[in-house]
Amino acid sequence: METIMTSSQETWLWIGTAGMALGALAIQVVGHGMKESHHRVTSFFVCAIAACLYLLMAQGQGDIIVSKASLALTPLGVGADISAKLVYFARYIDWVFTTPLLLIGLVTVALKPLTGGGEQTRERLGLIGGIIGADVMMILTGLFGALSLDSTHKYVWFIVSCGFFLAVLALIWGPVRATAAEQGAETAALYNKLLAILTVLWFIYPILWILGTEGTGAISLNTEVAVFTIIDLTAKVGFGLLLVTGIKKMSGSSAATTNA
């Protein structure tokens, strides 16, 4: 049972503050002037409320031991069961704001600006709120899992949230990439790259969480914290610093030629 915060991950919380903080401000420098400040926004956020719950985690405040103990009548009396295990709850708090975010910056890639209302905005809305309640659903239901002593109440919630996790990949790999191929191969070549890039950083979460402490107990907590820093900081910073530049870039071009 693991209950008590190491040194190392401790260490490993502080590497994620500390490289979160410096991606936000990363984020603002390089998409300074950029005509579309959405995505400097929405990356900028991602990595700010990143580097809050990473502080909260490295000072001890995001995390909450679940314990559960069974009575039992032995020959030597009654006899307890204890059964616990310490939760980075903040992890979950970060990504039901923080993946809403990175799905809207990748979403407004491929979507063309709207220029009236009618049944064109309806769709839009209803395509943005469908992958947005999906991915909060994701996250909540993964959280159910991690906060579960019960296995078979554990792998339950964890199937229900990778059925959400299928859902949004669904939908940002079927409507919205067809969506962006009609916008021109520039913008289709920079939603396909992000999308993969995304894709796969996304499909280590679920694998992380069936290995660690949450899930089977394969690996030690230790590494799961580092392995958890080290993905969460390539898919906020990371993919941040791709997204603003690669729209910057896309800005740019489309600017000369035009003056052209």
Ligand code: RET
Given for the second form:
Amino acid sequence: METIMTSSQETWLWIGTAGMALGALAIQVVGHGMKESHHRVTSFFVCAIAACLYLLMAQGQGDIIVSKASLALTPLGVGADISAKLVYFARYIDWVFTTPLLLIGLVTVALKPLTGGGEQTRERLGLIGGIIGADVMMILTGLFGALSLDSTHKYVWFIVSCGFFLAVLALIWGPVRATAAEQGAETAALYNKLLAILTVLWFIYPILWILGTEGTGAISLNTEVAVFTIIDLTAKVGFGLLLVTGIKKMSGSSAATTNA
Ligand code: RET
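Based on the form predicted on its own presented above, generate the structure block for the form predicted in complex with this ligand.
Then the entire complex follows, led off by the chain already shown.
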């Protein structure tokens, strides 16, 4: 059992901190003066939040040791059983804020600008609320799984979390994608590209979780921390830059751009 942060983990966590901070800066620079600046704002905060949570982990403040001791009284005496594991809880604080922001970034590519009317607004809030609600539940139940010491409890939470993940995917591949298709070829192409990239990257998270120390422990915590850093940088900085440049290019090429 690994209970202290190794130097390999520490190095990767500092790489994550620096990478996210530079990413936040790059998004501000690349998105400077763009229309639909909300895309720059959400992408910036995704990286800024992650930079802070990586800093927390790099400084050794983002993990806890979960332990449980049970005592059993038997005719032969007292038996003690102690189980414990290290959990990087900071990841879940990061994800619970950044994944909704990433989804808002994706979904607002597809939604057409509001032309007024309360009904339209309510309908849109229903869709966005459903996506964010399922996403937050996915992260929260994933945290419950990570904190579980009992493996049955852990797998129950994993399955529940995967259920919410599938709900998010169903919404962004179903109704939101259909809306994007109605907005013209250019919008649909950008949405479909971002959707495909997001889906592939997001699938890596549950796979890594189940292979890593939260799940089966097939890969070491050192490997897990390294791979999570690389995927996190791609899913936040890489995705944010693609979104901001894609929107910038699109609004530059169309004469009649309205603000969403
Ligand atoms: C967990 C727990 C196990 C089941 C599932 C999970 C999904 C996590 C996802 C995380 C995405 C994070 C991103 C972060 C920022 O870039 C919580 C690992 C389904 C999809 C994109």
